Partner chain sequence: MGAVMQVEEVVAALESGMTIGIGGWGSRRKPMALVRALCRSALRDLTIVSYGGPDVGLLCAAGKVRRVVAPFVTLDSIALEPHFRTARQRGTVEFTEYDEGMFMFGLLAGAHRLPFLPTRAGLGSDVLRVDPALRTVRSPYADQEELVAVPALTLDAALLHLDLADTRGNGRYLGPDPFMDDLFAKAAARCYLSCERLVRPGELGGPPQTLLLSRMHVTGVVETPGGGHFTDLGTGRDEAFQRHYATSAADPERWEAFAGRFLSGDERAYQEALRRWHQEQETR
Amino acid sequence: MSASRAEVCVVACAEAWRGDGEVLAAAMGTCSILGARLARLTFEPGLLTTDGGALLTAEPVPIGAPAGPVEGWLPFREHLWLVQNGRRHVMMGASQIDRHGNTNISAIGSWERPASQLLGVRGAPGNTIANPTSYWIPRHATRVFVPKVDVVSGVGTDRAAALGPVAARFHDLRRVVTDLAVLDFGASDGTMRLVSTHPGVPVEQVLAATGFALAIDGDVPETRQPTDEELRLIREVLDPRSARDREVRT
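Form predicted in complex with its partner chain: give me this chain's structure on its own.
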């Protein structure tokens, strides 16, 4: 079976939670949510996943489906305590991200009088300082991958380093998955590095869509293809209505 770009993205998101064990996989965005549930159904069965609301589901459920049998309760107050507790790996979105992984979901332009008011910082400051954090960015473009974000909602590696080893000891940026590539912060100075490009995406296309210099170690491999079983789970179980194709167009 050949996979669509969206399906490659779902699997690349799922890979973010590999090895995490028994933690909450907190996901935002369609491919990220599908990735969390796919990881739990396959290589990371210890993960906890929600119905998109306050319920921890006994089994991963299709996107948008009712919770069905429940194994736990996670209303917002408990969710916010869990952020502090740390047994959680979150994959957030970002309207802007820089080479150190500082991210912005608050406002474009000056904070005092924004050209465009966005959501507000939401849980991004607490998430990034207390939990392993990854990002899912469905449109890899220079307006998102910017030299400097306008408002720092999520804390990047440079700001974490400036806080010192005690304050930043739980800061842990893992990976950035986009519609073009997988990136991490593995460059020597904690800046963004190209890990793999999705099948059919040349490295040059990623570089052109990124508004700062990306670190590259030698030949860049291709993001792995979904297995037949992963494709079956995505198509028949988790997302039979193809919500993923509305987020990442083929």
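In place of the form predicted in complex with its partner chain, the structure of the form predicted on its own is requested.
Since only the chain itself is given, any partners or molecules it might have are not part of what comes next.
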């Protein structure tokens, strides 16, 4: 079966949780939520997933569906315990991200007089310092991938290193998935590296949509396509109403 760009993104998001075992998969954005639930249905059955709220579901639920059978209750204090003890892998969004993985979800423009007020830093500092963190960015563009973020909400590799080994011992940026590519922080200096480009996306397109230099190690492979079973699960079980195609258009 032929996969859409959105379905490739869902699988790329799912891959972020590969090997995590029994941790809470916290996701923000349609494709990342689908990715977490797909990972649990396939190669990471030990993942804990929620209904999008405080219910730990016995099975991954479709986007927008009721929780169904529930395994447990996750009030905010318990959620914070998981964050503080590194028992959660979160995939956040970012309005801006730089080459070190510093992210901004707070404001655009100068601190004294921002042009746009966003969410505020919210839980981004604690997330990035205390537990594994990845990012899902549905529009890969130079206004998002910037040389320097206007406000630091999520902590990047350079700032974590400056904190020292005690404060930053749990800092763990994993990967960035966009509508064009998959990236990580595997460059020798801890900066962003291009891991793969999605089918039909040339490397040059990713470089042009990024406002800083990306590390590249040799030939850049193509992001893997979903298997037939993964496509069935995405289309028939997790997202029969195709919410994914409203987030990623091709």
